[in-house]
Every structure is written in structure tokens, then in C-alpha cells.
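Have a look below at one chain only, the form predicted alone, in C-alpha cells format.
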Amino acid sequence: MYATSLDHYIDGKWMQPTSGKSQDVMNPSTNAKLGKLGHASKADLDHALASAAKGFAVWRKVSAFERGKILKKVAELMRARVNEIATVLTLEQGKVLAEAKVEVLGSADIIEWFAEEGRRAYGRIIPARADGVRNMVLMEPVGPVAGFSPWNFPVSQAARKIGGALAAGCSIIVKCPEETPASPIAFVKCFHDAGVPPGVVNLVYGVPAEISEYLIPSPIIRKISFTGSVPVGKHLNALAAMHMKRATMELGGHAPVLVFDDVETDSVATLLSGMKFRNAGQVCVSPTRFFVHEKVYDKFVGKFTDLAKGLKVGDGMDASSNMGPLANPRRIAAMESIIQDAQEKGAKAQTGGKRIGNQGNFFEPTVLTDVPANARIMTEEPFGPVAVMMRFKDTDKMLAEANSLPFGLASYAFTKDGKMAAKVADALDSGMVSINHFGIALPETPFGGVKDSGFGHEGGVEGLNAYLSAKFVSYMG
């Protein structure tokens, strides 16, 4: 099922790129090579800015009520193709076949959400201070979008981006990850059968560095959004500053989660090994440092191995697997050298902590204890299938330490004591908090972070909101 032409999508037309430079796709679980992706030359990013103005000129006047139909009329289209996508999406990406069904589809959900927001992008009349004078804020299109997105989510943060940008009336250039390209391919193509005009969406892939230094100088593009690492992400923000180009990043997170003494101790780890091994641990809110009372430590990580020890890891189109390959031969090597790291200076493996085989980017689901301040695995975000336990008595040190990172995206608490919940929802210092569940990422709630985890929000009306301009206009009737 596999696309065997991995085309480019420009001005309505699906293409091959004219540059001439290309890169082999591979499936994480084999090893084996899945297609060949194309680069973008510079005329094809030109072809690309010149669509996406053209496109912006016939969007932005197409009335809210309608873009919201089409938009409608997309998820319908990824609901009905869902098997098709997932099955792509595992191929190339490696995560599990029901995780990636629940992708695209909380994507369809994320497209639909955007549609029927985007009918309630309203303005305000402020009082005048003369009679006769109509003071009104309205609200416009930003205009063009740069969209770059990670290869983690393949699908849904490319949803996130160009279900804002349509649904507030801009055009989008998406920059979709070059290892992982034929799922935003499928995905896009819906945009394509739902009626969306030439120029309204363009789908490029090539050198990340490359297009993104040409794509954010130009004066067709009003706004980026991107998604990814917190170094790339301070680089090309400050290539939009350069350009006075409005941004939203999303960056890295290295997330705390706390556990008090007086939960349930089985079934909090249960919920919690799920979301830390989802996606083989390559989430950015993924939980990673685990912050749990003396008293119920040792119950709670012992747990928690067992259920580590439990996964089965394989290759993600198997059913009976529970957790897929990492997506690629660097996150091997990054988790063999942050694991080592901290072995060396003391930490202890309860589980895990190897690659499996050597066939595909297998490895173990790891959870590791008594790691030293020192380590790497402390201060650096794994981006991988690794827990770390950590005791705590006094809560105020443990929190102190849980916002001591320059991380702020994510973080997590379990108590039964609600003015304790009250308490760490208002002392934990980043942009999402969820307590006693996984409560973040659905399509109406804003999802974005703070200090080097970025700003700015995707999803919730604020996701809708940054691609839409205030402009203010006072007349005198």
C-alpha cells in the first residue's frame, strides 16, 4: 500500500520536484527501503510562494460557512481512508498500527474542529466616544503560511497546521519530514478530493535547512509554524524575527510527573506506562521525569517494571505488538549514548536499556533509578522509550525541581487531594498541566509550551487565532 511515486503537491497538481537530488525511505521495522523522496529546488519552492499567493487571493474571499464545508468534507475523506493512511503511517514511521489509526483520525477530528471554529472568528464593536463614529475590530487572514512539521506525528501536526491556516482563510506551503512522507501525502490528497482550490494547500519536501531559509525571507509569507527541536526551533525563529514573520513554535519538552502518596498506586502506573511508551516514547509531552512520594516508591516503579517488562516490541503492522521500532538509526544511537551516560555515573537499569536485534531500530522499553543529578538523561530530553524514577518527601523541593529545567511544555500530577492539585497546577511552570489523567492535545484545547518549549498555541481558539489579524477600523457615518 505504500505510495510508489512520492510526488510533490503545488497549485493544485501533484508533481516530481526538478532538482534532481533525492533520498531513499525506509521502513524502521526492516530496514528495507519503502521508496524515493525528491527534493525540492528553488524553482519548485518559487512555483510553490507563487500558488500559495494565488491561492490566498481566492481563499481569504471564500466565505467562512463554505471553507468550513470543505473542510468537513476532509474528514469525512480521512475517516473513510483511515486504514489506508495508518498502514502507510506505520510503515514508514514504526508506531503501532492502532496508534496510528487513532492519528489519523483524532487528525479528521482536529480538520472538523477548525471547520466549524472558523465560523466563529468574530470581531467587536468598542463604544465610540462621538456620535456617529463605529469603532470595529475585524478579524483577517494573516495571510501565506510557512508550515514545518515533525516526523513523530506525521499526520496530525501537519493537521494542526493547515486546519488553522485554512480555517482562518490562509493559504499554506507545509513542509511535511522527508522520512516519513507518503502519510502527509495521503493525507493531503483529501484536501485535494474535498474541493480545496489550487494554492490553497502546497506540500514540498527537501533539505529541512534549505527550504526553510528561503520559504521565511520571502515577503509572500506572513507567518511560520513550526514543530521540532528546541535548537532548530530558536533558528528559525530568529530568522522570522529577522523578517518581522509571526511565528508559533513548538518545541521539546522533558516532562515531570508527580506522584503523591495517596493514589492508587497500580492503576496510575498502568495509565502512566501507556502514555510514556506510546509512540516508543518519541512524543514531546511525553512523561519522563517521574517524581514519586517515598511511600509509595517502591510499589509504584516496581509496577511500573513489570509493565515495561510485559510490552512486546515489534514491528508495528504486527497486532500483537504493543510498542514499534524508533523511527530511525539516530534515536538508536542518542538512547544507547544518554542510557550509557547514565549508567556510567551510577544509575541502575530495572528494565531495559539495549537495543533489541539488529534488524530495524528496535529497543527496550527502559526504566532506570538512581540517576545523579549529573546526567545527561536529567537536563537533555531522551525522546525515547526511557523512564526515569526519582523519590521525593518535601513537595515544595520536589517541584522546585520538577520547574528547575528550561523545558515548560508538559507536566503531569496524580493525587486524590484537591487543594494539593491546586497547588501543583499553579506552581508547575509550563504551558500544559494534566492532572490524574492524560487530559492535553484534543482539538479544543490550546497545546503549546513556555521558556524553551516555545510559545504560542496550536488547537483551541488560540490555535485558530494565530492566523487571524486584528485590524481596526473607526469611521464617521
Ligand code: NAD
Second form
Amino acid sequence: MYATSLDHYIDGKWMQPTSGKSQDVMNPSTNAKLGKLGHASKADLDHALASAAKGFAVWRKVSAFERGKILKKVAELMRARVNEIATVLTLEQGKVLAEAKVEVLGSADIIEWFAEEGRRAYGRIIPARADGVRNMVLMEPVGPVAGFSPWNFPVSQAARKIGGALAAGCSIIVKCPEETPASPIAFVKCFHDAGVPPGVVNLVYGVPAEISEYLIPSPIIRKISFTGSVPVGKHLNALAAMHMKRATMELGGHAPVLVFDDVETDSVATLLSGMKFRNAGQVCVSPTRFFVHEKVYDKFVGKFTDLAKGLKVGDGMDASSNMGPLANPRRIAAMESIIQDAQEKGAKAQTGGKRIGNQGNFFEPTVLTDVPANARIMTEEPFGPVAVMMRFKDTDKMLAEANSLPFGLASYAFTKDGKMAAKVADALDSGMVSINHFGIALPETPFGGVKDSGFGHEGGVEGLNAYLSAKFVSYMG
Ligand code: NAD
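Please could you give me the other form, the form predicted in complex with nicotinamide-adenine-dinucleotide (NAD), since above is the form predicted alone?
Below: every chain and molecule of the assembly, starting with the one above.
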């Protein structure tokens, strides 16, 4: 069981919601109950909306310099509490403790970066047509934000939204994931303890559709930020458009990885195996479609498969585990169905393909070859520990195939040929391209997709601009 109760946070106070409805929160490694999470009622959401309006009025008047100081204190508290926050994260989400610590420390870096960058929300002066006129562009906070963050990175996905909003001078109501509520609570406690004024950050839980359908139309909310699946993103974006709200949509991906014939296959396979099976593959930028040059295909796939076979899958709290369980039973059903479909159509599992045991949501690291084009996994995001291996010979044909899906989030390429690196960087139709290393998702670099993977960014100066609105002031003195 959790050590503390699962409270919502509204107007600077920790409280139990009033709907009378709740859900159990389970440990995905043991199936043991960790706690009970109450759901917000409409009255609680009205309270959160009034609180966010009040918080915005206060916070926008705090100078960017002072806001930065308070946010740096949040980052310090997170670093001091890394073990405590990471432990509840692993208990409720499943990822191995070392990864949970990286997530918490990385989130502290996100908050610290936004603390600095908020001080650089520069506007500009435009040359005037008449003497004595000053044409100024002032960057203002967009207003109270409604943020919806998912369960695969319960702390860092919330950090990107809260960090960007607060650095810009906005308040936020964030609905964090119901299946992993305690780590966002421990994270939001850092804002409370660092002295963020009441109403600036509000944290609620409940039935996701009920909350989004109530908050998005509210005239108090001026901006929506959602991270999650493509179908839900399309629905929320339509709702945002209907109410003329700005939106950032960080949706799913189906990342292609191009492995050319001039690389050291063993070291590339080792790096990619780490990337693939991190967080049991439940990562929107997880490499999934491996296009491997025919000259190195057998060697690469052999090494990658050996690495997958060697992973110890187990409870994330056990220091010897390399990969934890899937976060919830829905993912087991989804993996079984998508892999079975591929196998029925002719795919071969070089390793894995099955659930492990019947307690906890453990699934084997899986490598599929000979997957036909009509298998669902070729077009649907698997969001789990499965890699699809394909041979290629002709680069242009392969690039056309890599770009053929409606997704466009992350892409990866491995080659020693500089011309080829430049060619694929230009050709890959995705919001992020990383060549010869895993170089995406840093606080200071833009993170976001194109096509069905969404629009807008959550990192870099773009991630701050997402919460700013340009106001033009023309002044004649
Ligand atoms: P889902 O589509 O039901 O939910 C995805 C996320 O959206 C969850 O966090 C959920 O709480 C939230 N959500 C669902 N309906 C909502 C609504 N009407 N309003 C507001 N929020 C809503 O699927 P799931 O089973 O939770 O997750 C599986 C799929 O979600 C995966 O296949 C993956 O594509 C996607 N996903 C993506 C990310 C990401 O980082 N982009 C994270 C988690 C899940």
C-alpha cells in the first residue's frame, strides 16, 4: 500500500474529491492493491477552474525572474526526493527503479531548464513607419491551461506541461494518469513546498473523458495540452477547435530505424536494444520498425535477438531486473492480439511473443521477422516490447516505406556515411530524427511530431512558446 492517501490538489490544498466514485490502483508487478483513488466531481472541477483563474491572476504578476527562482527550488526538491518519488513511480507503473530515477532526475532538469528559459521570453521591436512610433511585440502568458498526461512517464510528461506553463506565467489544471497517481502527487508536492502560490498548479483525477469534456469548453481554460493516443488526441483536438482553444498534441508514433551496411552491428544492436526495451517499449518514440541493410541483416538481427533473450524481466524493485512489467493488463491483451495477428499471417518470433506467468503484467521481449505488410503491427503502434525486423537493399524504396504510415514522431538512422546521414535527415517525414545515437527528448530540444503524431512541441524554446501569446502594441509618444 502507498504510505500516504491519494489526494487531489486544488487552490494550494490537498483534499479528497467529492464524487463518491473511486478506483483501485494496482501494482503491475504483483497485482497487489496500492491504494484507492477518488474521482473529481463537477463541483471539484469548478473549484479547480476558479482556483486556476485566481492562480493565473497572481502568477502572471510575479516576475519571470522570481518565477524562475521558485521553479529552481522545485527542481532542487525533486533531486532531494528522487528516491521517494522514484519508488512510488516503480510501484505503480512498473518500470525498473533505475529508469524511474532517471525519469525523476530528468524531470528536475526539465523544470530547471524552464526556470531559466522563462526569463528569456523576449518580444521584439518592429521598425515603425512614422517618427515617434514604437511597434512592440510583447509575449504574454496564454492563460490557465488544461493538461492531460499519460501513464508511461507519469512524472516527466507532467513536468513538460507544468514546467512550460509555469515558466510562461500560466496556471494549470493537470489531470494526471489514474493508474499511476502517487508519483505525480509526490511531484506536485515539490511545487507546494517550493512556495508556488495557491491556484497556480492544480491536480485532479477522475474519468478522463468527463474531465476533458468539462474543462476544455470552460471559458477559463485558454490552452489544452494532451499526451496520449492518436484517437483520443483527435477527439480532444476537435473539442478544443470547437471552443477555439489553442492546443498541443503529443500523440503516438511508430518509429522507423534505418541500419545501413557500414556500421558496427554489435554496438548499434546493443544501443537499439536498450532503446527498444526501455520502459518495456511503452514509449511514443520507441524504435519499432527496423529497416536493416541486407548485407548486415543476419548479423544485426542475431545480435539483437541474443540481447533480447538475455534481458531479465521482473519486478522493477528488484535490482537485477532489466525490464519491468507492462503498465496495465490492457497492454498484455494488446500485445497478445497484435503479435498473434502477425504470426497467423506468417511472421516468425525469433524470441518472445508471449506473456510471462500469470501474475503481474510481464511480457517477453519480442523480435519478429518475416512480417507481412498486411499484419496489423506494420501500421498500428504496438506500444510494447516488440521489434519488427525488415531487410532493405534500395535506400529510396526503404525511405518511402519508412514514411508510408500516418505517424511521424521519431525516426532513427545509423550510418558512417555523412552524405547518407544528410539524405535521410532530409527525407524522413517525422518531427524528430536522431542519427547514430539516441539524441532526442532533452529539456532544451524541441519534442513533437507531424501528421497523426500531433503538432506543437514540449521541449526547447518551442515548448515555452506553446504557453505564450504574442500581443502587438503600437505606441506613439
Ligand atoms: P487510451 O487511448 O484509452 O488512453 C491514452 C491516454 O489518454 C491515457 O493517459 C488516458 O488517461 C487518456 N485519455 C483517454 N481518453 C481521454 C479523454 N477522453 N480525455 C482525456 N484523456 C483521455 O489508451 P491506453 O490503453 O491508456 O493507452 C494505450 C495507447 O495510448 C497506446 O497504444 C499508445 O498509443 C497511447 N499512449 C501514448 C502515449 C504517448 O506518450 N504518446 C502515452 C500513453 C499512451
